[in-house]
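One chain is shown next in structure tokens, namely the form predicted on its own.
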Amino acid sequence: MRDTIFSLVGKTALITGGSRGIGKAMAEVFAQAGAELFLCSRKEDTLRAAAAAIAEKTGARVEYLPADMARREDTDRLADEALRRMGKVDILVNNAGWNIPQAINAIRDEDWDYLVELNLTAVMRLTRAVVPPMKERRWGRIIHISSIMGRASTAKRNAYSATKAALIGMAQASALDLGPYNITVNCIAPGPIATEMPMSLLSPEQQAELGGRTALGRWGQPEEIAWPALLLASEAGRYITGEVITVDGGCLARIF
């Protein structure tokens, strides 16, 4: 990959939620393509282990910082530390997020506020912080991890769907803001991907039902999101901006 149009040699990527699941898979693929990494997640032990494993496997420089993206001071500190320690951020992947399923009449204000802060406001604040140097260098890639729940939904996903849909709208507006500076902004909308969040929230019966709704009849794996992310992060995707790439195994293709 380092000698192809997918190469990220000379680029630095900041990935939130980078210690496991989709975030870790993207970090590993980016490192294999030649990028240097700055990772964050809430738990230092898992973050340290992920950074060490990726560095050992790929030989890449991997820095990290524990941060809770639901805390604004942590989000701001993350941006400052990434820029200070790495010198620049060429690629930003806003991957950290969570879901608290609640029916519309059962939403608690504190849960709504938490999800909006983590899934949406933190994305805005981190993007806002790293964009000015990108504009100066006239190169940048910004990727928001949305969800097919931002394009369709199911019961008790009110706050989650609202925040994931908002990421799509923000990406479209940001693409227009930043296009003149050769900065692209896109969303990836994963479908059923076998990570800790859905596996912890869904019963085995629900997992089987959702996997069966895809055209491929199975759940996706984290690396199957990482490859489209590499496309958007590299020169191969330089004319893609303001878009949503849906990676759902054909889930949304089904009416009934």
Ligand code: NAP
Second form
Amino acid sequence: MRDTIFSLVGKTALITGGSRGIGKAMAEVFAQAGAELFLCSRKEDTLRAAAAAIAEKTGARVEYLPADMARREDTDRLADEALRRMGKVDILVNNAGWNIPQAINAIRDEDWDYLVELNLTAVMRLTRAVVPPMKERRWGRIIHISSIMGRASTAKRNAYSATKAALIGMAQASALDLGPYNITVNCIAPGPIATEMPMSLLSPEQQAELGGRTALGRWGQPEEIAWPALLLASEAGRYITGEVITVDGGCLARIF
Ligand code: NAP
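Okay, that one was the form predicted on its own. Can I see the form predicted together with this ligand too?
Zooming out: every chain and molecule, the one shown earlier first.
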């Protein structure tokens, strides 16, 4: 990968929620492509172990900072620390996110505020913080991890779908703001990917049903999001901006 148009040699990537699941898979694939990494998540033990495992497997420089993306002081600190310790951020992946399923008539204000802060406001704040030096260098890649739930929905996904759809709108607007500076902004909308988040929220029956709704008849694996992310992060994706890449095994293709 390092000798191809997918190379990330010389690039630094900041990935939120990099300790497990889709974030960790993207971190590993980016490191294999030659990137240096700065990762965050809340639990320091898991984060440290993920950073060490990726560094050992790929030889990449991997730094990390425990940070809660639902706390504004933490998003500010993350941006400052990443820029200070790495010297620059070329690629920002806004991946940390969560879902608290509640019907519209049962939404608790504190849960709504938490999901809006984590899934949407933190993405805006972190992007806003790392963009000025990207503009100076006239190179940047920003990737928001949205969801198929931002393009369609199911019962009790009000806050989740609202925030994931908002990421798509924000990516389109920022792509227009930043295009003149050679910075691309895109979303990936994953379908069912076998990670802790959906597995902890769905019953075994719901898991089987959701996998069966895809054209491929199975759940995806985290690396199946990481490879399209590498396309967007590298020179190979340099003319893609303001776009949503849906990676869902054909889930949204089905009407009945
Ligand atoms: P996951 O395996 O549960 O990983 C979530 C990651 O985010 C972990 O590293 C977690 O670490 C971190 N995180 C959670 N809350 C955080 C917070 N408040 N501050 C900082 N980090 C936080 O889930 P995943 O499936 O990989 O999810 C990654 C992204 O993909 C999310 O935005 C999710 O909405 C999106 N997505 C997933 C699916 C799917 O089917 N898996 C489908 C569509 C979209 P800590 O717990 O230690 O903080």
